[in-house]
Amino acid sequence: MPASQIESNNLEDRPSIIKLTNISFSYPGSKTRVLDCLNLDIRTGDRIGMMAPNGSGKTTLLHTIMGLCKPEEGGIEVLGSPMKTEKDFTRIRSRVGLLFQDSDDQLFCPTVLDDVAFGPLNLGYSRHQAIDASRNILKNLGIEEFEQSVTHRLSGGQKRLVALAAVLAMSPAILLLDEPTAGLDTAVKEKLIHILKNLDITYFVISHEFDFLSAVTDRVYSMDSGKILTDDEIHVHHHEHIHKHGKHPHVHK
């Protein structure tokens, strides 16, 4: 079912994929809470964007969802199960596809095909099954010509698409995308927009580019003081920035 149709249904009819309740987190040695009693509920069919200043905690939020940052307080549920131990997070990481800001953090195999097949092989696919699945993903993304390319020699945009292919090859239930357009030229951005709009998958996208978010998401959130601000609390202006109480008259200094 298209996301637009799902959106029209009662929110409660759609199961939560990721639910954060009163999450608080601060980095060791710091008294400042990056996340402060934060709440987030991502449900099946959601296509949510997030646009907020650097240092507001966006990447920390994604790392907390994945169990890479351990909250001091609060609860995390993924696919209906509470996440309490490293074993819990290990079990669901193949179902939650995280695209890192820097593709070099994600790609480490000799060739593109090896990188994309790595996930399916670790899920128990045979070598033949993993290669077939990887080639299908590369073809669907229109980058099959890079199959035998040496990954580290690709351009930044090409690496970003390969990293996305590697995530999609694991058939995740949701995508978490951290600044997927950073450093990309216009042609690759347009290709990424086309890919995302045609994916039948729930996703949560962090980006500083409002045009990109407006093209691929149904609503845009922000962050302030360690908390998430939803549609009712923010407003995007024609000069393409986002902040709290934006609907009210105010002066930019």
Ligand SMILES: Nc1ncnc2c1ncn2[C@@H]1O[C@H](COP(=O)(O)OP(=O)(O)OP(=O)(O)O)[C@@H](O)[C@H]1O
Given for the second form:
Amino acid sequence: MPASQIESNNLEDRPSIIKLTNISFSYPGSKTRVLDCLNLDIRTGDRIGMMAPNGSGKTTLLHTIMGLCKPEEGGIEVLGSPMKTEKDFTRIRSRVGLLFQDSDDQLFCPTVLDDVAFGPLNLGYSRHQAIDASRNILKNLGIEEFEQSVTHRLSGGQKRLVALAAVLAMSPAILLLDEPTAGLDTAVKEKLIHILKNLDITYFVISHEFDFLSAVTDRVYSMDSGKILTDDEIHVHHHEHIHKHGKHPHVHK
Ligand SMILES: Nc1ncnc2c1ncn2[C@@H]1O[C@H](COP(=O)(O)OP(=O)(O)OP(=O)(O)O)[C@@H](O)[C@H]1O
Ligand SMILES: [Mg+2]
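Please give the corresponding structure for the form predicted together with the ligand, as opposed to the form predicted alone shown earlier.
What follows is the entire complex, opening with the chain shown before.
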């Protein structure tokens, strides 16, 4: 199937939050384009999933939106403003909540409450307001008992929820979630599904889990050859089948 691009003449009339136009990016010292003339338009209210193979460039895409990877070509607009300089990105980083693929890249304070309050404090909240807001979010996520825990001693799944709390504490306009369910058990995954479905926020979520994506998103995109494929071009589906291998584990080729 040929890689094709999102039509830029989106008929919907909702304001754009993230707009990437013909973005190309290679890592320094590499000739391979991880992103190759990629277009993406995320609008207010969108709940978009992204499922694509390992190494296809999903994390690089999110880091490019945040200004952490600098594209060689193309334009980035966030909340209607063109992102040209580091200063432009610094200004919007609190409005775009990135949940890193690895929670250890996100959490660096001694305790959970410090980590969650860090963002609001940076936004100019008083200590009292920041702690209040952080406690509220910890409570909403059902992890208020970790408030005084030492962050780096939490389990991977617990860190994931704390990282999500830290992102939500900034009241971002959009969430960019990089494999939020990785390492979560079924009960916590269900909790995350419930939380996301009840959030009144635009999000773009990367996951390898189709059931999770179908529960929390309206459409699922993919990536191939550095470009986005929209769900007009991909058809992830389940099917029933009968064959002679019975109940033995098997692989479809
Ligand atoms: N810091 C880096 N320096 C050089 N190459 C990198 C770097 N980070 C990623 N890459 C390369 O860029 C490509 C895309 O990586 P990326 O992490 O964006 O993929 P991904 O789709 O998020 O994969 P996964 O599903 O495993 O998380 C890979 O070929 C990877 O080896
Ligand atoms: Mg990744």
